[in-house]
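Below sits a lone chain in structure tokens, taken as the form predicted alone.
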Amino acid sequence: MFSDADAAALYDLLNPWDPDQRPEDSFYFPLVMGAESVLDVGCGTGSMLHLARERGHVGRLVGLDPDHAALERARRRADIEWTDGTAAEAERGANFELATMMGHAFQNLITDQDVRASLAGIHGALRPGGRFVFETRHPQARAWEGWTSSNPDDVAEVIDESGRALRYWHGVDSIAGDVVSISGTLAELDGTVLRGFTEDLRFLDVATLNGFLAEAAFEVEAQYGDWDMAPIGSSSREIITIARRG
């Protein structure tokens, strides 16, 4: 058996968060500690609001997430609120200075009422003028196509908090329109086959993008191409948006 919990704990593993080490953590990290209050939308196992209380955050951190193995891990820090919800859900009226949408979280809304909803849920936590920072992959980069067991980039291995070893990939399963279905499996180095995932993900141009957000009554105060800060371009793989409510 390999169970959610033992799913949320791989997910550490696969992705730690360090913002001394990790360009796009060094890019998020100031800015929270920076917010007197702050909304992590997918929060996740919620390493990043736990770091954010080690270094001294003293304000109100909030984390939002739909998986309940996740926050169950979450929670081993009671000195943070762990609300279990989607952005769409978020807390109206909570007026926090930031929300954070990490970790590409934003590509899992599908649908353009997935992306209203969790936008105006976003919204309508935050304080006039607060600000919303997310990442989606640019779908001029095709990143799906690095993501196969054939490319070693994309295979990790591991060792659990059991002590097994363990390999994981991606495939890709389908694409359709801005959409891209991926699998991931998860296996013992034998091969022996543990568990798989799937994941729908969805690839929004700038324009598209853009549009939804003023649609939602956010101005973009700024756009990256990079964890380097440099500008949206022809090579660029990520869109890193500063997003300020209006």
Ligand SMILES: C[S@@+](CC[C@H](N)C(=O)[O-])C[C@H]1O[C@@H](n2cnc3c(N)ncnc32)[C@H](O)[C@@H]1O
The other form holds:
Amino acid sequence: MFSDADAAALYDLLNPWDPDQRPEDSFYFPLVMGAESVLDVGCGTGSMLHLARERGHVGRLVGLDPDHAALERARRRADIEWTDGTAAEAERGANFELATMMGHAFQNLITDQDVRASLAGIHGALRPGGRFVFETRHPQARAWEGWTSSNPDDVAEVIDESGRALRYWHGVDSIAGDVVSISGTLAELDGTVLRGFTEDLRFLDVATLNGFLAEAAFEVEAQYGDWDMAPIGSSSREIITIARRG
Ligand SMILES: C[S@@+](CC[C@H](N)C(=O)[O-])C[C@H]1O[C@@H](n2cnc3c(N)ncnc32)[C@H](O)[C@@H]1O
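Hand over the structure of the form predicted together with the named molecule; the form predicted alone is what we had up.
Expanding to the full complex; the earlier chain stays at the top.
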């Protein structure tokens, strides 16, 4: 009724990548355009790299993601390399100047082992002095409390590529330590449920995150609490990190 390919298309409708409109995209885009070679870890449907090429990036661009349907959509642009795999499987010795992990993809790394193996993979793919830039939601902001159908800001209505009117919302299934298990529900406007999605997201605090980075031989060059590059404070909703490979 609603295939993985449909879900990848829906992702793009719900999350249009646009540095002229969205502050998170305008934070990342100059970094990407200014780097000779870029590895986008957890690239999903590839929108960011598509736009980088479209706007004139001439260097090596590689998107890496374990989600086949998302990567199939990314492959609509053939002048970018697309690799099916996880962060831990990033190309060793590839000498990238920049690795990115955006759209809170870092929060898909659930266990300490996932985090360590992913950081080791990204470290191995960067050149010495290369940078890894990513964000994770700050646990103090408790973003999951807004992921409910009773929050109008969390209920999206879109028309999909085949003209169907759809409604999408989230709910929290459980919380165990710093891991929040959520579900997404996609329905027609009359309430007919088309598909459910489940996902675990880890909310690392700053000290734990920086401990993992140090252990993986990354030096934190800058850390922000918001896309305007404000420092992390008590009301920050994000932990945005620029880490340099030691
Ligand atoms: C919320 S999407 C973000 C996609 C894209 N970066 C964006 O900003 O729109 C998270 C992505 O992370 C990918 N992902 C999950 N686990 C991963 C892992 N271990 N290594 C790399 N990517 C992973 C998922 O397949 C998914 O495409």
